[in-house]
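Starting off, we have a lone chain in the form predicted on its own, written out as structure tokens.
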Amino acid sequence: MKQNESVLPDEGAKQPYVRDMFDRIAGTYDIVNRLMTFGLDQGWRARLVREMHVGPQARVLDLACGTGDFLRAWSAKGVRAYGLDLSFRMLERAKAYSPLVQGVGEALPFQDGSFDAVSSGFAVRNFADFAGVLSEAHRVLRPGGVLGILEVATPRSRLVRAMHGLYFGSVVPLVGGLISADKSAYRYLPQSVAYLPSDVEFRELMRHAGYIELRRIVVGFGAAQLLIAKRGAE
């Protein structure tokens, strides 16, 4: 398969594709993630946790929790954190940190108003129905609860954007494929930016789902973004 050939799944096949892909790369996911971001992703997670202003006795749900990066950050803060992920193999890597559930963000197995906060890291592009995930997160949040999302972004600077595009589109697939021995997975991850909503679309999706007071914080010279909003009172 050529380097620039699309590996994005057809409509309707995304959820099983993503599940199987993360099952395959679970064992090397953390080390590749650190290399891809030069370790900056940990600081971005810590920043999101701080910016969400969640109290120490809060109940927090981390969607697409993966190997548990956010769960570790939440646990360090003393909150009661719960994780949900589509991939069983990723959950196996996270099982030491919090109670876990295998499931999908579009159909959360929790009661209305169960959580004070919901977080999610680098998962927007992997959800089959992001609007549905926002709706479900809104349902399980208490009124006034906070949603926090960490996701990649497109730098505004033309120079930084060009450098980032070269690195993310060429270097990441090469290094990821060598370390994980799964070249298609690390071609998918850069290509999946095509699924990412624009700034305007993010705001409209979140407004439509019932969130208020949306804040967007750019980090990593524009390569990543923090999105923080509250569940509006009904």
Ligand SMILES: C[S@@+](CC[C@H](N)C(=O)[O-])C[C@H]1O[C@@H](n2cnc3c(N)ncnc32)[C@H](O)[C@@H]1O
Contents of the next structure:
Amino acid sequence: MKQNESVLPDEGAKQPYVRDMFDRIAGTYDIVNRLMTFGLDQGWRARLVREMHVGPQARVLDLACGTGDFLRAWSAKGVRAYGLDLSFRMLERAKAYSPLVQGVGEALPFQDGSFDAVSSGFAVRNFADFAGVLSEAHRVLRPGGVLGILEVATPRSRLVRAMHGLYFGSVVPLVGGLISADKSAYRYLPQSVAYLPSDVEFRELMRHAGYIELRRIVVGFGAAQLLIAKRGAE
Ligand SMILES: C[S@@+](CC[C@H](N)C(=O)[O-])C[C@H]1O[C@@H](n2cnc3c(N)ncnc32)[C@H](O)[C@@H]1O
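Compare with the form predicted on its own: the form predicted in complex with this ligand:
Then the entire complex follows, led off by the chain already shown.
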């Protein structure tokens, strides 16, 4: 397969494709993540947790928790967090003491209003139906509860964007493919930026799902973004 050839699945096949891919790369996910972001990803998670202003008595859901980085960040604050993910192999690798559930963000197995906060890291591009996930997160949040999202972003500066494009489009697939022995997964990663909503689309999708007071914080010289919003009181 050529380097630039699309590996993005057809719309209806996205969820099983993503699940199988994360099942395959679960064993090397953490190390590749740290290398890819030069270890900055942990700081971004800690920043999102801080910016969400959640009290120690809160119940938090980490949606698409993967190997549990956010769960550990919540635990470090003494907050009770629950993890949910599509991929059983990612959950199996989770180094966290939190309760874990295998499931999909588009149909959460929790009652209405059962969480004070919902966090989610690097998963927007992977959801088969992001609008559906926003609506489910809204349903399981109590009125006034907080949603916090960490996702990659496209840097605004032309120079940084060019360097980032080279790194993300060439170096990451090469290194990720070598370490994880799954080349197609690390070709999917840069290509999946095509699924990333623009700033305006993010705002519109979140507003439409019933979120208010949206804040967007850019980190890593524009390579990542934090989106924080509240569930409206209606
Ligand atoms: C890039 S990993 C991020 C893992 C973790 N949140 C982190 O910060 O490292 C994306 C995760 O989203 C999960 N995922 C993808 N689609 C999902 C869905 N529809 N519902 C729940 N989890 C999903 C994948 O299984 C994978 O573990």
